[in-house]
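Consider the single chain below, provided in structure tokens and representing the form predicted alone.
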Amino acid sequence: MDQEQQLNGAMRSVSINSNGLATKLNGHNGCKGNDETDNVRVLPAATAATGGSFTIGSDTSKATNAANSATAATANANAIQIQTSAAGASAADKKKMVHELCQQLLLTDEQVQELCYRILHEVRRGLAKDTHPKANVKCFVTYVQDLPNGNERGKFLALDLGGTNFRVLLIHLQENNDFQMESRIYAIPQHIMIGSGRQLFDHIAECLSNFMAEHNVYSERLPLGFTFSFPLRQLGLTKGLLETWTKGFDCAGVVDQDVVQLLKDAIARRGDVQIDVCAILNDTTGTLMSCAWKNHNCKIGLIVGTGSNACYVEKVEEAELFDMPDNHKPHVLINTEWGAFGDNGALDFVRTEFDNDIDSHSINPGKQTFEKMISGMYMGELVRLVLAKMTLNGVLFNGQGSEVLFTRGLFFTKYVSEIEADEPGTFTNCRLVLEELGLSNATDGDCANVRYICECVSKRAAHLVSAGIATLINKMDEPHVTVGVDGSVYRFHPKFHNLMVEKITQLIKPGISFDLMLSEDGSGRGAALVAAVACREDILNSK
């Protein structure tokens, strides 16, 4: 049996009966929860993409596409329902409508145990030497090999680029787990971010340039790290070429070139400050490596921010990419990149009509598939279309919106947060959130709704992200492992972190236990710590 067909013997399907429920998975329970969105029978996604090309056996597929053609169906009629019947309906009623719309976005049990199998199937995919090239979730080897002990020392500078701004930091490592630190953060415009890479680096060395300047290590020689926090392919810890621009960005010239190499020729172009570029990272390596400075357990970084992505400590045997000649160390540090899960077809029966029409209107239609049902970028218009749904059928505001509800990319998804950060029964924030909308006539029946659909956006996005670190907790098969954690969505979001508690613990093989550490600066003290690390490898080695 060849290695492909091993993988797809891993899978397991999901069968739809005749209700729309999923029955039972290969004998695999999953745990009940106990909230309002539990108690709701769900569905299964209303209009899934068939056309993927994912597949796990053709009576599997022939099942899938029955089910979404009767389901797209049953959507359709149940649209045209509430279109006819929500006028003048009772509060009661209208709840019960945005209640069964909002059935698509829950997932079972069953469907969250089929995501396991999906998610570790796609990562076995990336490892592998064979199938890695056609594999979504890549699971780059970042030659990162060694955590810190908490014997760093010195002054490094970290780069820390992965968004709309960046931050450039000067952390000095003391000891006893002391260090200080100094940071700025520099805008990067738009007219930047989507255009040349000469630009954006010659931009981002100004501004290193700048720091030194203002923090008088202008004539130093500092190591730096660099977190670049973009799908990277890395030929070693000082070499990585850009996979594709996500998050906005476009720059002309800088997929498949160095990004290590175009930062150095900035810095070299200015010819004014010594820096020694002496790691890329990514920031869930960062996050990890700093958690892991204070916690030896931390062994998976994961961030839900802006974006989403996940790396964890693998054995070496298991990267069949990992080539470092005379390597006598047993684990390496693997990025999934798996913001790209689904982009194959694997998620399209969990995803949504809100789903498509995210992909749609994005800058990289077919691309990130699993990081648009999660990240920060996304959440706030998902929610923003299904209040503009909702109420263009009558059932929200009376059918009254708003050219801002009805506007792409103006409900923010710190608005989901504040709204779910209300007290059971209170409206304060919902009513400050709508007003920003220019929604100044709501109900309190139109805040419940509005802060039940939050929910369902944001603990479908806890489930997606759970079902893949319990995935990685169980393939590394540890007693105990430490999850580091940042991003501004787990950060602020007021459940998110017991909502992923709770079912990682569902999910989890019995015996082994995990806990969920925030980070503190991962993208940008961690970036130093990998730089501390290599120093202190390369002064082991010279010796």
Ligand code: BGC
Given for the second form:
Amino acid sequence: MDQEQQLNGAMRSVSINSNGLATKLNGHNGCKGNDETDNVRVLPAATAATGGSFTIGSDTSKATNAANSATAATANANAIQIQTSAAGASAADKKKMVHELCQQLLLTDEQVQELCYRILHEVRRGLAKDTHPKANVKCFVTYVQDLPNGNERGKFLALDLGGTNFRVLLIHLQENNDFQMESRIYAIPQHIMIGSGRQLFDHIAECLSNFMAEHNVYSERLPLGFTFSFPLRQLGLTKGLLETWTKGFDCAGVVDQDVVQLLKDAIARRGDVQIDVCAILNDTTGTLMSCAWKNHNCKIGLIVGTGSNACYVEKVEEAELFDMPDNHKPHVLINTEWGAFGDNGALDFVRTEFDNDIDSHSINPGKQTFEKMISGMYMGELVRLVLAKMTLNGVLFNGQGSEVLFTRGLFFTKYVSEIEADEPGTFTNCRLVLEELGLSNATDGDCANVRYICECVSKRAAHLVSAGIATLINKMDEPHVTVGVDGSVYRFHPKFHNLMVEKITQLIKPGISFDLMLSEDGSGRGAALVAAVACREDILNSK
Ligand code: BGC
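Output the form predicted together with the ligand next; the form predicted alone has already been displayed.
Every component of the complex follows; first up is the chain already shown.
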């Protein structure tokens, strides 16, 4: 594939109707079971040492491969040396060693409770004018004040940027909560993710134009909702300045700029299509709106995917930064941007050596501390770091690792879900994953230990998310709250949902009930709904 094709090449095209049935699939795999974090590599840039003994890189250039082989060899040599301490150990002792090392990943009830206090404190700091500038959890005002009432109708375009892929969608909202949706996924090549802002927005505009041509709306002027899933300091429903990039993006010249203007400029530079940007929103907002369309109790939107974040319905008087003219509406959605919780050290009491490692080799060290302990961009890598350490100590695989195991970013988060999907006592998926990693001589004991490590990492993530959600539910203090949830980790991990239900139940005030509702494409349909609600306002205002 040449570069031009890679840039503009649509990856997949999907049409669905309101039953969620795919009616047209192009390209491999469709959307089924496709973890958006499959190919996410942590850290394009870094090569670094773990435990001081070997170097890990994610660059696949020949030179780096050679270096990796050499360092993997060093690692193996180290392993063989250290092995003497653990190689002769019994399976029971090895299990004990794994459990001991993983102890640091397990959160006690007291720690989780303490986290709730700290998250609430940070949310309050984000909401209050005086403390907002220094708060880590920014609690940005979204300017979305109305949930959908089910009467939204019409044809909308939506852009969805912020996961691994970029999507363009055409959504037709119809009567009786019915909708038609066509979408196409476009790759955002790595060089664009870390290139210039102009390149990124030109690419987006080009994909949009191609999509409009393919879907016969090239010459229509349609309303558009832009799901932009990064921390955005919103100044209105159609104006927002990027606070900082997350999730491996780092395009120059966008921080502090109005991304709606950047999009409009890129479209104007092409001069071919015309659109009306009616709203810019976060994926959490889209998720909440999408669920609220069907379920009016939905008051929280949560994403546990490549990144993690939540938004919720707040009372206007609590949102001190909300500067809307007095329209007497009592509520506004707040985008917490909780991924940055802990950037001031508030999570240090539960962080581990593995979290430090992830952070120091990330593209944004010191930032998104909470997200790095939870989300799909990092979960596989966390597991890999534990596996690598245990292998070097001779506890796993008889001390014999593989090049893949010792290479940063090559243990995909989807492996964690796959391994934990094995029936208890069976290791079918686990062995398949280990084979992909070049580890074909694993014993049953190794497999059980690998699985335990995955369980500790994913359980911790679920408990951290639960602490956040319980804090929001308790703060809202409503009798019943539905939480709309989306994201690859929540969707594909076999136990995440149950782990969350169990922990949130423990943490919420007596008398409050909740449920978790899987969102149907919040980033796409949610964007159309925010745009539709905004249009509804326009129509009312113009009357
Ligand atoms: C971003 C959020 C987003 C979340 C989930 C985080 O990295 O900062 O804006 O909602 O990822 O996609």
